[in-house]
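Next comes just one chain, in structure tokens: the form predicted on its own.
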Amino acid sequence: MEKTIIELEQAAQTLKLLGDKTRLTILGLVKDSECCVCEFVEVLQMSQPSISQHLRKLRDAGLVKEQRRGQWIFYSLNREHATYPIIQQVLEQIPDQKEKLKALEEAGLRIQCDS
């Protein structure tokens, strides 16, 4: 793997965003799959406006990508972002979030977001 130098300001901004438990959990959820706001609301037990604010910060920083499908917007981790290696290292150190998504699927709550 080729090493790249990340600008200090960009690294600091990414680490600041990762310092919030909710945003860190969101990135953990989109590490291997994409999710929509309604799924984050269910998993995190937070209001939709609150989740949207966290997603806006992650999107504005370029850490997540969004794709609209019908009325739903799906979010995924931006693996092309310059600070992705930092994000990847941090996500390897936290508990895997796949179980939360599996529980949603078993409860039938992931299906509600399909277009």
Second form
2 protein chains.
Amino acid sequence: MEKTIIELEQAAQTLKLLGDKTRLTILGLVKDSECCVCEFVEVLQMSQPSISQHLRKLRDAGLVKEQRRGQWIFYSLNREHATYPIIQQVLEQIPDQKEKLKALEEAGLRIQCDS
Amino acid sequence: MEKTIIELEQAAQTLKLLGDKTRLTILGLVKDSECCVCEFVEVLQMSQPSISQHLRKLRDAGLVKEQRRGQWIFYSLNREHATYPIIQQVLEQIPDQKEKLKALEEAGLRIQCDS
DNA sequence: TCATGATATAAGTATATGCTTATATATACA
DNA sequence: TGTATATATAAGCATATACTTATATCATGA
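Next, report the structure of the form predicted in complex with the DNA; the form predicted on its own has already been given.
What follows is the entire complex, opening with the chain shown before.
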């Protein structure tokens, strides 16, 4: 893998966004698969506006991408972002969030969408 | 290298501290060698109290260690910290701060202390 | 066209953050 | 003992942050 050097200022901006439990969990979730807002609300047990505001910060910074499918808006990790290598490394060193999505699925709360 | 999983909450706390240009630079500097406060002040061109306050945050979190030698207090990276793997990875992906120390040295502003 | 569900946005608020200036503390050295 | 240097701490202040509640937007389906 080629080593890319990320500008300090840009790295700091991304790290600031990662430096919040809620956003770090959100990124841990979208690392494994796309998620929609109501799933974050369910997993994180937080209000919908609060989640939306965190997502907006992540999206404004370009760390996540959004895609509407019907009534849902799905968020995914933007692996093209300049600071993605940092995010990737960080996510590798924290507990996997996959089980939380699995628990959602088992509770029948996972959103599946073909459109 | 063994892979250690860092608790999400603790990771977020460290990332928050890294998410500031000044502190990220400070950590980049102590990655290479011990530095004292006046060196940070010189390199970063910021007020001494401001630097001291950033150092206090880093020290309170345990990310750096301090050691007094005579009239100077030297700061160094605490490589035993639980979140050190994250810090290490991040520092590997941003520009090296070594030249800044070298410039200090050439300007005769580097503090050398044997005590 | 209307009601519902998913999401975004706005406004308000309490707290956190990062600087400033002023001052205290601690060491060195004459 | 007195002065200079290095550093820490305190207090004040402007701005940022992360919620809350209320409301707007947009797609779906009857």
